[in-house]
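Here we start with a single chain on its own, the form predicted alone, put down as C-alpha coordinates.
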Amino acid sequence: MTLEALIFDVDGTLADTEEAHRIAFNLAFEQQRLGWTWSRTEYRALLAVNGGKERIASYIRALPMGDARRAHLLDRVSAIHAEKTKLYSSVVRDGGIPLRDGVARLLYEALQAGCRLAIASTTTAVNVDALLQSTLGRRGLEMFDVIACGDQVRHKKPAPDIYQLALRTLGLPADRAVAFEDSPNGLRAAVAAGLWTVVTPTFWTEGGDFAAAGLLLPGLGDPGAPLKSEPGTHLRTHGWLDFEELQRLARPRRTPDPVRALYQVGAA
(Lines of atoms letter the chains of each structure in order from A and count residues from 1; the text may use other names and numbers.)
(Lines give C-alpha, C1' and ligand atoms only; values in the text may rest on other atoms or scores of the structure.)
(Ligands and ions follow the chains in the order given, each with its own letter.)
Protein backbone atom coordinates (compact mmCIF):
# COMPACT_ATOMS: atom_id res chain seq x y z
CA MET A 1 0.00 0.00 0.00
CA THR A 2 1.26 3.47 -0.89
CA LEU A 3 -0.01 5.61 1.96
CA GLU A 4 -0.75 9.08 0.63
CA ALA A 5 -2.96 10.66 3.30
CA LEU A 6 -3.86 10.47 6.98
CA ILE A 7 -7.39 11.62 7.84
CA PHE A 8 -8.03 12.62 11.45
CA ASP A 9 -11.15 13.07 13.52
CA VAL A 10 -10.74 15.98 15.96
CA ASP A 11 -12.65 15.67 19.23
CA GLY A 12 -11.15 12.83 21.25
CA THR A 13 -8.67 11.89 18.51
CA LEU A 14 -6.37 14.87 18.01
CA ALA A 15 -7.10 16.07 21.54
CA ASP A 16 -9.22 14.93 24.47
CA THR A 17 -11.65 17.82 24.17
CA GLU A 18 -14.86 16.40 25.58
CA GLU A 19 -14.55 17.72 29.15
CA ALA A 20 -14.05 21.22 27.75
CA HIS A 21 -17.08 20.73 25.51
CA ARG A 22 -19.16 19.54 28.49
CA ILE A 23 -18.20 22.56 30.58
CA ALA A 24 -18.93 24.91 27.67
CA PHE A 25 -22.37 23.35 27.18
CA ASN A 26 -23.16 23.80 30.88
CA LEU A 27 -21.99 27.44 30.84
CA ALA A 28 -24.15 28.10 27.80
CA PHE A 29 -27.14 26.49 29.51
CA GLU A 30 -26.52 28.72 32.55
CA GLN A 31 -26.24 31.88 30.46
CA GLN A 32 -29.43 30.96 28.60
CA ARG A 33 -31.15 30.32 31.99
CA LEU A 34 -32.22 26.82 31.00
CA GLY A 35 -31.50 25.13 34.32
CA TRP A 36 -29.72 22.17 32.71
CA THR A 37 -26.43 20.62 33.87
CA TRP A 38 -24.82 17.69 32.09
CA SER A 39 -22.80 15.45 34.42
CA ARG A 40 -19.82 13.49 33.11
CA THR A 41 -21.89 10.30 33.12
CA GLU A 42 -24.80 11.95 31.33
CA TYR A 43 -22.55 13.62 28.77
CA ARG A 44 -20.77 10.35 28.05
CA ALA A 45 -24.13 8.81 27.14
CA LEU A 46 -25.07 11.86 25.05
CA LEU A 47 -21.93 11.40 22.96
CA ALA A 48 -23.75 8.59 21.19
CA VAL A 49 -25.36 11.47 19.26
CA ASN A 50 -22.88 13.10 16.89
CA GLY A 51 -22.86 16.86 16.53
CA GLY A 52 -23.41 19.51 19.21
CA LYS A 53 -26.70 20.88 17.86
CA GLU A 54 -27.97 17.34 17.34
CA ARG A 55 -26.95 16.49 20.91
CA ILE A 56 -28.91 19.41 22.37
CA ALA A 57 -31.96 18.58 20.26
CA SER A 58 -31.85 14.93 21.31
CA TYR A 59 -31.69 15.99 24.96
CA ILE A 60 -34.68 18.32 24.54
CA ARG A 61 -36.75 15.62 22.87
CA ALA A 62 -36.15 13.31 25.84
CA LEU A 63 -37.26 15.86 28.46
CA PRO A 64 -40.79 15.63 29.91
CA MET A 65 -42.65 18.75 28.74
CA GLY A 66 -45.50 19.94 26.59
CA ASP A 67 -45.29 20.10 22.82
CA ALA A 68 -45.32 23.91 22.69
CA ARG A 69 -42.46 24.23 25.19
CA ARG A 70 -40.46 21.55 23.34
CA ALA A 71 -40.97 23.28 19.99
CA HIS A 72 -39.85 26.60 21.53
CA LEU A 73 -36.66 25.04 22.90
CA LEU A 74 -35.91 23.26 19.63
CA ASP A 75 -36.13 26.63 17.87
CA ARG A 76 -33.42 27.89 20.25
CA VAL A 77 -30.95 25.08 19.57
CA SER A 78 -28.83 27.03 17.08
CA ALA A 79 -28.54 30.01 19.43
CA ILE A 80 -27.65 27.80 22.40
CA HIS A 81 -25.02 26.00 20.36
CA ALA A 82 -23.56 29.26 19.04
CA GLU A 83 -23.10 30.47 22.62
CA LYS A 84 -21.50 27.16 23.57
CA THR A 85 -19.12 27.38 20.59
CA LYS A 86 -17.93 30.86 21.65
CA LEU A 87 -17.24 29.63 25.17
CA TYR A 88 -15.44 26.50 23.99
CA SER A 89 -13.33 28.33 21.40
CA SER A 90 -12.20 30.81 24.05
CA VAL A 91 -10.87 27.96 26.23
CA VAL A 92 -9.09 26.37 23.27
CA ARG A 93 -7.52 29.63 22.06
CA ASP A 94 -6.13 30.17 25.56
CA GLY A 95 -4.20 26.89 25.21
CA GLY A 96 -6.34 24.95 27.64
CA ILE A 97 -6.43 21.74 25.57
CA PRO A 98 -3.21 19.98 24.49
CA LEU A 99 -2.91 17.43 21.70
CA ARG A 100 -2.87 13.80 22.80
CA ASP A 101 0.52 12.11 23.18
CA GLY A 102 2.11 11.25 19.86
CA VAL A 103 -0.25 13.26 17.65
CA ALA A 104 2.11 16.13 16.78
CA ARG A 105 5.00 13.71 16.27
CA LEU A 106 3.03 11.52 13.84
CA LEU A 107 1.74 14.57 11.94
CA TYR A 108 5.28 15.82 11.35
CA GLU A 109 6.56 12.34 10.47
CA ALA A 110 3.83 11.97 7.87
CA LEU A 111 4.54 15.36 6.32
CA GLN A 112 8.25 14.64 6.22
CA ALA A 113 7.50 11.41 4.35
CA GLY A 114 5.48 13.32 1.76
CA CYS A 115 2.10 12.19 3.11
CA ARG A 116 -0.82 14.61 3.10
CA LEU A 117 -3.00 15.39 6.11
CA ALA A 118 -6.75 15.89 6.32
CA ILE A 119 -9.48 16.35 8.91
CA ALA A 120 -12.93 14.76 8.88
CA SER A 121 -14.87 15.98 11.90
CA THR A 122 -18.45 16.62 12.99
CA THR A 123 -17.35 19.67 14.98
CA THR A 124 -17.48 23.20 13.59
CA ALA A 125 -14.74 24.83 11.51
CA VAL A 126 -14.36 27.46 14.25
CA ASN A 127 -13.53 24.77 16.81
CA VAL A 128 -11.07 23.07 14.45
CA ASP A 129 -9.29 26.34 13.65
CA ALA A 130 -8.97 27.24 17.32
CA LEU A 131 -7.52 23.85 18.28
CA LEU A 132 -5.01 23.66 15.43
CA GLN A 133 -3.71 27.17 15.94
CA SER A 134 -3.45 26.88 19.72
CA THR A 135 -1.61 23.55 19.63
CA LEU A 136 0.40 23.69 16.38
CA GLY A 137 0.91 27.42 16.01
CA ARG A 138 -0.15 29.85 13.32
CA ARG A 139 0.85 27.38 10.60
CA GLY A 140 -1.29 24.61 12.09
CA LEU A 141 -4.03 25.08 9.50
CA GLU A 142 -1.50 24.99 6.65
CA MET A 143 -0.41 21.49 7.64
CA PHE A 144 -3.75 20.07 6.46
CA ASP A 145 -4.65 19.90 2.79
CA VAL A 146 -8.31 19.29 3.60
CA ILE A 147 -10.47 20.28 6.56
CA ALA A 148 -13.94 18.74 6.21
CA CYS A 149 -16.42 19.68 8.95
CA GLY A 150 -19.86 18.47 9.92
CA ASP A 151 -21.89 21.34 8.48
CA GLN A 152 -20.54 20.55 4.99
CA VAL A 153 -22.42 17.26 4.69
CA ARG A 154 -26.06 16.20 5.00
CA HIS A 155 -25.49 13.20 7.26
CA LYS A 156 -23.05 13.18 10.18
CA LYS A 157 -21.17 10.19 11.56
CA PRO A 158 -21.85 7.23 11.66
CA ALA A 159 -22.75 7.98 8.04
CA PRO A 160 -19.62 7.97 5.83
CA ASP A 161 -20.38 11.36 4.22
CA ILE A 162 -17.64 13.38 5.93
CA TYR A 163 -14.93 10.83 5.04
CA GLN A 164 -16.21 10.58 1.49
CA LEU A 165 -16.00 14.37 1.22
CA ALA A 166 -12.42 14.35 2.54
CA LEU A 167 -11.40 11.64 0.06
CA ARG A 168 -13.05 13.43 -2.87
CA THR A 169 -11.31 16.67 -1.98
CA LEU A 170 -7.98 14.90 -1.62
CA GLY A 171 -8.61 13.16 -4.94
CA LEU A 172 -7.71 9.78 -3.47
CA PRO A 173 -9.31 6.33 -3.27
CA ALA A 174 -9.88 4.96 0.21
CA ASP A 175 -7.08 2.40 -0.10
CA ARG A 176 -4.49 5.20 -0.27
CA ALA A 177 -5.48 6.74 3.07
CA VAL A 178 -5.81 5.82 6.75
CA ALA A 179 -8.35 7.24 9.20
CA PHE A 180 -7.83 7.99 12.89
CA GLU A 181 -10.81 7.84 15.25
CA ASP A 182 -11.71 7.48 18.92
CA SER A 183 -15.40 6.51 18.90
CA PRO A 184 -17.64 3.72 17.61
CA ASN A 185 -19.64 6.15 15.46
CA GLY A 186 -16.46 7.57 13.97
CA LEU A 187 -15.13 4.10 13.26
CA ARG A 188 -18.38 3.10 11.56
CA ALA A 189 -18.20 6.21 9.36
CA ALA A 190 -14.58 5.62 8.36
CA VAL A 191 -15.04 1.91 7.64
CA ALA A 192 -18.21 2.61 5.62
CA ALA A 193 -16.08 4.94 3.49
CA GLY A 194 -13.65 2.06 2.90
CA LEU A 195 -10.87 3.33 5.17
CA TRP A 196 -8.47 1.24 7.25
CA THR A 197 -8.79 2.86 10.67
CA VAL A 198 -6.65 3.37 13.77
CA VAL A 199 -8.75 3.81 16.92
CA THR A 200 -7.44 5.41 20.12
CA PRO A 201 -10.33 5.61 22.64
CA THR A 202 -10.60 8.00 25.59
CA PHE A 203 -12.57 7.86 28.85
CA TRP A 204 -15.58 9.05 26.88
CA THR A 205 -15.52 6.22 24.33
CA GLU A 206 -13.65 3.30 25.92
CA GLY A 207 -15.57 0.04 25.99
CA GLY A 208 -17.27 0.73 22.68
CA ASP A 209 -17.49 -1.69 19.77
CA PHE A 210 -14.19 -1.34 17.92
CA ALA A 211 -14.12 -4.77 16.29
CA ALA A 212 -13.84 -3.22 12.82
CA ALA A 213 -10.70 -1.24 13.65
CA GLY A 214 -7.56 -2.01 11.71
CA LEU A 215 -5.56 -1.16 14.82
CA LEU A 216 -6.82 -0.47 18.36
CA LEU A 217 -4.40 1.30 20.73
CA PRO A 218 -4.88 3.28 23.98
CA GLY A 219 -3.04 6.15 22.27
CA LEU A 220 -0.35 6.82 19.70
CA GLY A 221 2.41 6.88 22.28
CA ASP A 222 5.65 8.85 22.26
CA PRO A 223 9.31 8.20 23.09
CA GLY A 224 8.74 10.01 26.39
CA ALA A 225 5.40 8.26 27.00
CA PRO A 226 5.57 4.78 25.45
CA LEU A 227 2.53 2.53 25.40
CA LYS A 228 2.38 -0.30 27.91
CA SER A 229 3.03 -3.78 26.46
CA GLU A 230 4.55 -2.23 23.33
CA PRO A 231 6.42 -3.18 21.29
CA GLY A 232 5.23 -6.75 21.32
CA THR A 233 1.44 -6.68 21.40
CA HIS A 234 0.41 -4.70 18.32
CA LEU A 235 3.57 -2.80 17.42
CA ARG A 236 6.81 -4.36 16.30
CA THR A 237 9.43 -1.61 16.49
CA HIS A 238 8.71 0.92 19.26
CA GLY A 239 6.40 1.66 22.15
CA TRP A 240 4.68 4.21 19.93
CA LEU A 241 3.11 4.21 16.48
CA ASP A 242 5.42 5.83 13.96
CA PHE A 243 4.72 6.52 10.29
CA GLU A 244 6.92 3.70 9.01
CA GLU A 245 5.14 1.09 11.12
CA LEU A 246 1.76 2.57 10.24
CA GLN A 247 2.51 1.97 6.56
CA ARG A 248 3.45 -1.63 7.28
CA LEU A 249 0.36 -2.33 9.38
CA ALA A 250 -2.06 -0.67 6.97
CA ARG A 251 -0.79 -2.69 4.00
CA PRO A 252 -3.71 -4.96 3.03
CA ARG A 253 -3.09 -8.68 3.16
CA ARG A 254 -3.30 -10.28 -0.24
CA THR A 255 -5.95 -12.94 -0.76
CA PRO A 256 -4.17 -16.21 -1.55
CA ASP A 257 -4.26 -17.15 -5.23
CA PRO A 258 -5.39 -20.81 -5.34
CA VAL A 259 -3.75 -21.39 -8.77
CA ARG A 260 -0.42 -19.98 -7.58
CA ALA A 261 -0.72 -22.07 -4.42
CA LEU A 262 -1.04 -25.23 -6.51
CA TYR A 263 2.14 -24.40 -8.43
CA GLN A 264 3.96 -23.69 -5.16
CA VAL A 265 2.87 -27.05 -3.72
CA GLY A 266 4.03 -28.81 -6.91
CA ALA A 267 7.41 -27.13 -6.76
CA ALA A 268 8.02 -28.04 -3.10
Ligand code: XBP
Given for the second form:
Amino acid sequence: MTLEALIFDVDGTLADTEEAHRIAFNLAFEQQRLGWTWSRTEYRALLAVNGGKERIASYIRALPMGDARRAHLLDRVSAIHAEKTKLYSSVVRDGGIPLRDGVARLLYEALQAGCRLAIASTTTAVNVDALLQSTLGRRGLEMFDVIACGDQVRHKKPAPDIYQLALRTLGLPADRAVAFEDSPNGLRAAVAAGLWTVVTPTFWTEGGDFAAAGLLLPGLGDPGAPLKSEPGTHLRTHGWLDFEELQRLARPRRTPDPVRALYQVGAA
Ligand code: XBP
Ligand code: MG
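With the form predicted alone already on screen, would you show the form predicted together with this ligand?
In what comes next, the whole complex appears, and the chain from above leads the way.
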Protein backbone atom coordinates (compact mmCIF):
# COMPACT_ATOMS: atom_id res chain seq x y z
CA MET A 1 0.00 0.00 0.00
CA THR A 2 1.33 3.44 -0.91
CA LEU A 3 1.23 5.23 2.39
CA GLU A 4 0.81 8.98 2.03
CA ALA A 5 -0.13 9.76 5.64
CA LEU A 6 -0.08 8.28 9.13
CA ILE A 7 -2.92 9.52 11.34
CA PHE A 8 -2.31 9.23 15.09
CA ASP A 9 -4.69 9.26 18.00
CA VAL A 10 -3.13 11.02 21.00
CA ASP A 11 -4.22 9.72 24.40
CA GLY A 12 -2.99 6.20 24.89
CA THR A 13 -1.38 6.03 21.43
CA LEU A 14 1.25 8.77 21.20
CA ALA A 15 1.64 8.72 24.98
CA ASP A 16 0.13 6.88 27.95
CA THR A 17 -1.71 9.92 29.31
CA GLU A 18 -4.90 8.70 31.01
CA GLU A 19 -3.46 8.45 34.54
CA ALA A 20 -2.44 12.12 34.27
CA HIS A 21 -5.92 12.97 32.94
CA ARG A 22 -7.50 11.09 35.85
CA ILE A 23 -5.38 12.96 38.41
CA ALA A 24 -6.21 16.30 36.75
CA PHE A 25 -9.94 15.50 36.82
CA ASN A 26 -9.73 14.67 40.55
CA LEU A 27 -7.74 17.83 41.34
CA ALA A 28 -10.32 19.94 39.49
CA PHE A 29 -13.17 18.23 41.38
CA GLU A 30 -11.36 19.00 44.64
CA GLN A 31 -10.76 22.64 43.71
CA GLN A 32 -14.42 22.99 42.76
CA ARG A 33 -15.43 21.32 46.09
CA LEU A 34 -17.53 18.73 44.29
CA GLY A 35 -16.63 15.82 46.59
CA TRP A 36 -15.99 13.49 43.65
CA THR A 37 -12.94 11.24 43.20
CA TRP A 38 -12.53 8.93 40.24
CA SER A 39 -10.62 5.73 41.21
CA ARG A 40 -8.59 3.89 38.55
CA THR A 41 -11.31 1.24 38.29
CA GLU A 42 -14.05 3.84 37.97
CA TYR A 43 -12.05 5.89 35.45
CA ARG A 44 -11.36 2.82 33.30
CA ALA A 45 -15.14 2.37 33.01
CA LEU A 46 -15.74 6.10 32.44
CA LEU A 47 -13.31 5.99 29.48
CA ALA A 48 -16.11 4.32 27.53
CA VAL A 49 -17.22 7.92 26.99
CA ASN A 50 -14.77 9.89 24.83
CA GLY A 51 -14.29 13.55 25.60
CA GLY A 52 -13.65 15.02 29.03
CA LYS A 53 -16.74 17.24 29.06
CA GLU A 54 -18.93 14.38 27.84
CA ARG A 55 -17.37 12.09 30.46
CA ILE A 56 -18.13 14.51 33.33
CA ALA A 57 -21.69 15.03 32.05
CA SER A 58 -22.24 11.28 31.76
CA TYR A 59 -20.95 10.85 35.35
CA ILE A 60 -23.35 13.55 36.62
CA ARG A 61 -26.31 11.97 34.81
CA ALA A 62 -25.62 8.68 36.60
CA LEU A 63 -25.47 10.27 40.08
CA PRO A 64 -28.58 10.04 42.30
CA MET A 65 -29.84 13.63 42.76
CA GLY A 66 -32.79 15.91 42.12
CA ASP A 67 -33.33 17.46 38.66
CA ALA A 68 -32.53 21.00 39.81
CA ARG A 69 -29.16 19.98 41.32
CA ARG A 70 -28.36 17.89 38.25
CA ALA A 71 -29.18 20.79 35.90
CA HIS A 72 -27.02 23.10 38.01
CA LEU A 73 -24.06 20.69 37.85
CA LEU A 74 -24.49 20.12 34.11
CA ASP A 75 -24.29 23.89 33.65
CA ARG A 76 -20.90 23.82 35.38
CA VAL A 77 -19.34 21.07 33.20
CA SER A 78 -17.41 23.45 30.91
CA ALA A 79 -15.94 25.37 33.86
CA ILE A 80 -14.93 22.16 35.63
CA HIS A 81 -13.36 20.84 32.43
CA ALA A 82 -11.52 24.10 31.79
CA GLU A 83 -9.99 23.82 35.27
CA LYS A 84 -9.00 20.21 34.59
CA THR A 85 -7.43 21.14 31.24
CA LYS A 86 -5.34 23.86 32.88
CA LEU A 87 -4.05 21.37 35.46
CA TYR A 88 -3.41 18.60 32.91
CA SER A 89 -1.73 20.72 30.23
CA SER A 90 0.68 22.26 32.76
CA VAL A 91 1.88 18.77 33.81
CA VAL A 92 2.35 17.85 30.14
CA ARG A 93 4.10 21.15 29.34
CA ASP A 94 6.55 20.46 32.17
CA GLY A 95 7.56 17.28 30.36
CA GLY A 96 5.71 15.00 32.77
CA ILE A 97 4.58 12.59 30.03
CA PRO A 98 6.94 10.83 27.56
CA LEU A 99 5.97 9.43 24.16
CA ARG A 100 5.42 5.67 24.08
CA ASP A 101 8.27 3.46 22.81
CA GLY A 102 8.79 3.72 19.08
CA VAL A 103 6.49 6.69 18.45
CA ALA A 104 9.20 9.31 17.83
CA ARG A 105 11.21 6.81 15.75
CA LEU A 106 8.22 5.97 13.49
CA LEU A 107 7.28 9.64 13.11
CA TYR A 108 10.78 10.46 11.85
CA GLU A 109 10.95 7.36 9.63
CA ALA A 110 7.65 8.35 8.02
CA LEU A 111 8.77 11.94 7.40
CA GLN A 112 12.07 10.63 6.02
CA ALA A 113 10.09 8.50 3.55
CA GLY A 114 8.06 11.53 2.43
CA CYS A 115 4.93 10.38 4.27
CA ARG A 116 2.80 13.06 5.95
CA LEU A 117 1.66 13.02 9.58
CA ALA A 118 -1.68 13.93 11.14
CA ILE A 119 -3.45 13.84 14.48
CA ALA A 120 -7.06 12.74 15.07
CA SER A 121 -7.84 13.02 18.77
CA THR A 122 -10.75 13.63 21.11
CA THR A 123 -8.63 15.56 23.54
CA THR A 124 -8.51 19.34 23.81
CA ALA A 125 -6.18 21.22 21.42
CA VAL A 126 -4.11 22.80 24.20
CA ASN A 127 -3.30 19.30 25.47
CA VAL A 128 -2.09 18.20 22.01
CA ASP A 129 0.10 21.29 21.63
CA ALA A 130 1.60 20.78 25.09
CA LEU A 131 2.38 17.10 24.43
CA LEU A 132 3.90 17.58 20.97
CA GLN A 133 6.08 20.48 22.06
CA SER A 134 7.21 18.94 25.34
CA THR A 135 8.15 15.62 23.70
CA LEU A 136 9.25 16.59 20.17
CA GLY A 137 10.57 20.07 20.83
CA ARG A 138 9.47 23.42 19.43
CA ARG A 139 9.16 21.95 15.89
CA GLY A 140 6.93 19.19 17.24
CA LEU A 141 3.76 20.85 16.01
CA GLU A 142 5.21 21.53 12.54
CA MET A 143 5.84 17.81 11.96
CA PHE A 144 2.08 17.32 11.58
CA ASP A 145 0.33 18.62 8.46
CA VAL A 146 -3.04 18.28 10.18
CA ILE A 147 -4.06 18.40 13.83
CA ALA A 148 -7.75 17.47 14.14
CA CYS A 149 -8.90 17.33 17.75
CA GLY A 150 -11.42 18.09 20.49
CA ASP A 151 -14.44 20.20 19.68
CA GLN A 152 -13.63 20.62 15.97
CA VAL A 153 -16.28 17.97 15.43
CA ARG A 154 -19.64 17.63 17.16
CA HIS A 155 -19.68 13.82 17.24
CA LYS A 156 -16.60 12.46 19.01
CA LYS A 157 -15.18 8.94 18.75
CA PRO A 158 -16.51 6.27 18.13
CA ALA A 159 -18.09 8.49 15.45
CA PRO A 160 -15.74 8.73 12.39
CA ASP A 161 -16.00 12.52 12.20
CA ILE A 162 -12.55 13.42 13.50
CA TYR A 163 -10.86 10.96 11.12
CA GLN A 164 -13.00 12.18 8.22
CA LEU A 165 -11.96 15.75 9.08
CA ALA A 166 -8.29 14.71 9.13
CA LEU A 167 -8.57 12.92 5.76
CA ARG A 168 -10.51 15.83 4.20
CA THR A 169 -7.92 18.31 5.40
CA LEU A 170 -5.09 16.08 4.15
CA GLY A 171 -6.94 15.80 0.83
CA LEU A 172 -6.52 12.03 0.87
CA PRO A 173 -8.83 9.03 0.41
CA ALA A 174 -8.81 6.56 3.31
CA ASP A 175 -6.88 3.96 1.29
CA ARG A 176 -3.83 6.24 1.17
CA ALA A 177 -3.46 6.48 4.95
CA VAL A 178 -3.39 4.34 8.09
CA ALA A 179 -4.57 5.14 11.62
CA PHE A 180 -2.96 4.41 14.99
CA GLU A 181 -5.24 3.91 17.98
CA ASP A 182 -5.31 2.49 21.52
CA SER A 183 -9.01 2.07 22.34
CA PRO A 184 -12.14 0.29 21.04
CA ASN A 185 -13.90 3.64 20.48
CA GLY A 186 -10.91 4.96 18.57
CA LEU A 187 -10.69 1.82 16.45
CA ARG A 188 -14.41 2.05 15.64
CA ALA A 189 -13.99 5.69 14.60
CA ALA A 190 -10.99 4.94 12.34
CA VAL A 191 -12.58 1.86 10.74
CA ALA A 192 -15.85 3.74 10.16
CA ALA A 193 -13.76 6.33 8.30
CA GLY A 194 -12.41 3.49 6.11
CA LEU A 195 -8.91 3.36 7.65
CA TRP A 196 -6.72 0.28 8.13
CA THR A 197 -5.68 0.66 11.78
CA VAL A 198 -2.76 -0.31 14.01
CA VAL A 199 -3.90 -0.74 17.63
CA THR A 200 -1.51 -0.56 20.58
CA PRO A 201 -3.64 -0.84 23.76
CA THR A 202 -2.61 0.42 27.21
CA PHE A 203 -3.66 -0.69 30.72
CA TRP A 204 -6.74 1.52 30.26
CA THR A 205 -7.94 -0.19 27.08
CA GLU A 206 -6.40 -3.72 27.00
CA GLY A 207 -8.90 -6.52 26.60
CA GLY A 208 -11.19 -4.32 24.48
CA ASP A 209 -12.83 -5.39 21.20
CA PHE A 210 -10.01 -5.00 18.66
CA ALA A 211 -11.26 -7.58 16.13
CA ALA A 212 -11.38 -4.91 13.40
CA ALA A 213 -7.73 -3.91 13.89
CA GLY A 214 -5.45 -4.35 10.88
CA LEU A 215 -2.55 -4.99 13.26
CA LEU A 216 -2.73 -5.43 17.05
CA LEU A 217 0.55 -4.99 18.94
CA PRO A 218 1.37 -4.29 22.62
CA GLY A 219 3.28 -1.23 21.38
CA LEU A 220 5.40 -0.08 18.44
CA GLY A 221 8.62 -1.30 20.04
CA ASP A 222 12.11 0.07 19.48
CA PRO A 223 15.60 -1.32 18.81
CA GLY A 224 16.32 -0.70 22.49
CA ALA A 225 12.94 -2.13 23.59
CA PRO A 226 11.97 -4.86 21.09
CA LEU A 227 8.50 -6.45 21.39
CA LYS A 228 8.40 -9.88 23.02
CA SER A 229 7.88 -12.70 20.43
CA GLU A 230 8.80 -10.36 17.57
CA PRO A 231 9.91 -10.70 14.84
CA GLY A 232 7.99 -13.83 13.98
CA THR A 233 4.44 -13.33 15.32
CA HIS A 234 3.14 -10.30 13.43
CA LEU A 235 6.37 -8.70 12.26
CA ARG A 236 8.83 -10.17 9.78
CA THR A 237 11.98 -8.11 10.03
CA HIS A 238 12.50 -6.54 13.46
CA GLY A 239 11.20 -6.67 17.02
CA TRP A 240 9.62 -3.27 16.38
CA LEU A 241 7.26 -1.83 13.76
CA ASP A 242 9.18 0.32 11.31
CA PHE A 243 7.84 2.31 8.38
CA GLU A 244 9.01 -0.23 5.78
CA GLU A 245 7.21 -3.11 7.50
CA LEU A 246 4.13 -0.92 8.00
CA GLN A 247 4.01 -0.31 4.24
CA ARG A 248 4.24 -4.07 3.68
CA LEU A 249 1.51 -4.90 6.19
CA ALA A 250 -0.96 -2.06 5.55
CA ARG A 251 -3.97 -2.99 3.43
CA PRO A 252 -6.59 -0.60 2.05
CA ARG A 253 -9.90 -1.36 3.79
CA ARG A 254 -12.37 -2.52 1.18
CA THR A 255 -15.85 -1.09 1.63
CA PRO A 256 -17.93 -4.24 1.02
CA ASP A 257 -19.72 -4.21 -2.36
CA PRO A 258 -23.35 -4.90 -1.37
CA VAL A 259 -24.11 -6.89 -4.55
CA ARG A 260 -20.93 -9.02 -4.29
CA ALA A 261 -21.62 -9.54 -0.59
CA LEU A 262 -25.10 -10.86 -1.46
CA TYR A 263 -23.63 -13.14 -4.14
CA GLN A 264 -20.98 -14.48 -1.74
CA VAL A 265 -23.65 -15.30 0.82
CA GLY A 266 -25.56 -17.16 -1.91
CA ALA A 267 -22.39 -18.98 -3.02
CA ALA A 268 -21.46 -20.08 0.53
C1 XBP B 1 -9.08 10.31 24.71
C2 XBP B 1 -10.23 10.99 25.30
C3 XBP B 1 -10.05 12.34 25.94
C4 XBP B 1 -9.13 12.23 27.15
C5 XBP B 1 -9.31 13.42 28.06
O6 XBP B 1 -8.78 11.04 23.56
O7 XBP B 1 -11.34 10.49 25.22
O8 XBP B 1 -11.34 12.77 26.33
O9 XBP B 1 -9.50 11.07 27.92
O10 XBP B 1 -9.02 14.62 27.32
P11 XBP B 1 -8.03 10.32 22.30
P12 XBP B 1 -10.07 15.83 27.37
O13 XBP B 1 -9.02 10.38 21.16
O14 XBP B 1 -6.80 11.14 22.10
O15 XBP B 1 -7.70 8.88 22.72
O16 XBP B 1 -10.46 16.02 28.83
O17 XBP B 1 -9.32 17.00 26.80
O18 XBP B 1 -11.23 15.38 26.51
MG1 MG C 1 -6.83 7.16 22.56
